[in-house]
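Next up: a single chain in structure tokens, the form predicted on its own.
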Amino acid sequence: MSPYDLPNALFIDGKWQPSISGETFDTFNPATEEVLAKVPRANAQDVHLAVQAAHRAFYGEWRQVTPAERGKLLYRLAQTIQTNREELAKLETLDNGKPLREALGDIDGVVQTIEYNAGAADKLQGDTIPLGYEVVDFTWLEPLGVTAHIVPWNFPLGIAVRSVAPALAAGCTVVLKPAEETPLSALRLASLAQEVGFPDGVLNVVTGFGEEAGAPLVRHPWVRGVTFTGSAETGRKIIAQSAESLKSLVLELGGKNALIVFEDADLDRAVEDAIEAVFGNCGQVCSAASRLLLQRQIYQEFQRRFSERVLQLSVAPGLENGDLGPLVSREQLERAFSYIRSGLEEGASLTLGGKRPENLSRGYFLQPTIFEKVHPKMRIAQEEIFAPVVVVLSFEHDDEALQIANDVPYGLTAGIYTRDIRRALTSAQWLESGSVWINGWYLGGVQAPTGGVKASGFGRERGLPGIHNYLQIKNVAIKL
């Protein structure tokens, strides 16, 4: 299936239907700037229909499906996605721009995520509470109800499934709003879910813009839980919009993550990991290492090796499988250039990159970019750039490294490279972040919870904590 074969329609209550207004918007190939497809532009009326369908399904057919049967449906969905792996990966590459190699890895992660949650669906159980011989007290775990999932464009299907799969495993119903830049794989997910037998209304997909579709979805009184991944600015809006009906929220927001290399680190490992940590997915990852903190004793040697590796990286359209593809949109490219200008104006030294590759006149491409001589309070060292741009800072001693690492608004991830386990674990205790990785980057898996502190949000996704986002506890007591 090519992107042009996808229905130009919303998926609501098991049916493909145009937006009520009839309006559409274009989604672009960021490598060519050409239109891939026209997609329905949903508004509050469309959102209401989707929530209504999910509400009806939750109190109807879906409620009668046993946990074991939910698990089987999810497992069939995982197998169907595996069968369509190459098609889905190509769709992600065309819509997002990432190298096809990375997109294939993303789809493998999608399959693993759904399989994990499929296996957990019939293992969600309550407890008995010892209140004495005259009272029997126990808890039930019940699904929240209708859940909203507002996902970003950097891992369109991966982040969608990260919350949709546990919600379905828990027995919730779903309204999914993909990012307007990358809506195509979510629509394909809907068709595959229908193909494997999910009841009508259990999974609904509305495409559109934040203020027109996302905000009405968050405010809708029948929506009981909202999961959002994106910017801290939008996260604050969601908190305010959801306050009236007191919804359950899971927010993974931005990051300005530090990769700390101590003088006793394995530099070969640290350099190779830093390449992926900084430039994977063209730097468009909330948990990317956008700050390298290097101890002075190894600063020059690390930078020499790191710069040599960066110069070897290729930039190309995603289907050509270079090391970096384009940024997702013209807006993101212009945003990255604005930060590069800001860094230069504040006195940082542009060591490498900072420009469009000379051989790529079309598309939203940016060279891998390194800044040195950066003060920790500069904008480029404090704010999330979300591009293949890294700032390099130095430190003298452990306490200084931790102070610099923590002195940002965010707290999503951090990394430590050292051969000293005591130093590693002591540093991990003091780092203000939801995840700390030691001698590796992007560690963990579908079983390991992830999430942020401070302006990086709250709540945890993945693992069993990720499923419990979509469950509520009911206590039952019986007087004997």
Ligand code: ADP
Contents of the next structure:
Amino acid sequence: MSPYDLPNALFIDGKWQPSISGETFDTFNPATEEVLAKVPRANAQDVHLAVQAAHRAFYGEWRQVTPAERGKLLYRLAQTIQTNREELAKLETLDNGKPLREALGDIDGVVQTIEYNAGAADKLQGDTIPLGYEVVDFTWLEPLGVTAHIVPWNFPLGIAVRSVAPALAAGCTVVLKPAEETPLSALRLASLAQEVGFPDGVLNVVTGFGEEAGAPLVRHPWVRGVTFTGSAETGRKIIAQSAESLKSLVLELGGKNALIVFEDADLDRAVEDAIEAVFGNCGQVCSAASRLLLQRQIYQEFQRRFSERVLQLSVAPGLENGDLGPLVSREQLERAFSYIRSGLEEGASLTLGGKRPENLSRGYFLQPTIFEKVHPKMRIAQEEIFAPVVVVLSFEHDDEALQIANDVPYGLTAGIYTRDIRRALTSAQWLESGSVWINGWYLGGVQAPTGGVKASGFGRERGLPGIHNYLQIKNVAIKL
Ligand code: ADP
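Please give the corresponding structure for the form predicted together with the ligand, as opposed to the form predicted on its own shown earlier.
Below is the entire complex, every chain and molecule, led by the chain shown above.
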């Protein structure tokens, strides 16, 4: 039995059911390494049932629901999530490991996301196109149809809802596949959606592994759109898997994001923001700052203050609400250690951390870790580590900072700290990045689009662009 008596079942067509094969898999509590719950291990057959249900609902009952009514259902969902805030946050902490404080913040973001999309549901309108008096031409915005949502484990409910809510607002039906590491909150979402009255088949949840459940979902011919957040490597597979049936894709992949501190920056603010930017969610954030670029004049001072703050950070099980929880899985911890070894082998200098905290012998914990004397071409400066590990680089001139910032395969977020508006905006123009933040980190909100360039993917989520991912334009022309 899982925590809170969650149904250990797939949610398909409004019903809870085991996988057809009867197989299950374990999800672990990363703070204790103990099994938290067993969940069904879906395969292509289960996926087909879920897609079939979503297909039926799309061409059936869901079409009869007006945009305003879709908005109301979403509002009710937001309200019930708000009511169950503590329970959902605790579930997220148990499954993912993150400090409860952060999980509560995630749930608040989930509520805001659903509310935003609820409000937008009846405000999605087309255009009339002026072609002269002989023709009337206008556009309809129509829902894509069945959409698949494949999400990672770092913000299990947050990233699920970031795409599921706009898809539902747009009138699509949904098959959601949570990550195998963190499947529980998606199941709880399904039960809450059912409680507030979403019709059967509109939201389906299949739990399982990437190759077994994710791949058949992406390949399924009735799925019209796929939204994926995860690694670039898996993103490439998703493109290949979807090629046969030519799907509409939104991919948010990794990042190797630079936080650039110029010599005229407000250092107090830059240091404090860098702590959150690097170590929030234990560094397991696509848009985290994983490279600090410091101008030579302030390098020593910034580093002194930053290291002092890092030494104060506590590492503890999520329910104890330290600054950092464990990483999500043994695999991620081992991956982080392999990058730490690579940094050392390539000659970088490990200034802080790099080990398991001494007081925590169980759980996937890692000390906050800082590398200095890093060359921009080292693997630790080029590849996404996805752990509380930061590389610190120095630069002389503005151009050099921008060149280093851009010289990675990714382009998701970047941050600039300066008091000079010209410097800030010129840098923002040159940075190859989906988002640029000035004198702050994790700026923006549910209203502002986010997404990547280069290997960080394509398409934008959040805001109105996030809803347009699930709409297609039909042009209607009438000759008078
Ligand atoms: P990570 O390697 O960090 O676990 P992934 O990008 O592999 O991240 O996983 C993110 C999500 O993608 C998970 O839900 C996972 O099950 C899913 N996934 C992995 N491989 C595939 C695949 N080939 N097709 C579809 N989904 C996949």
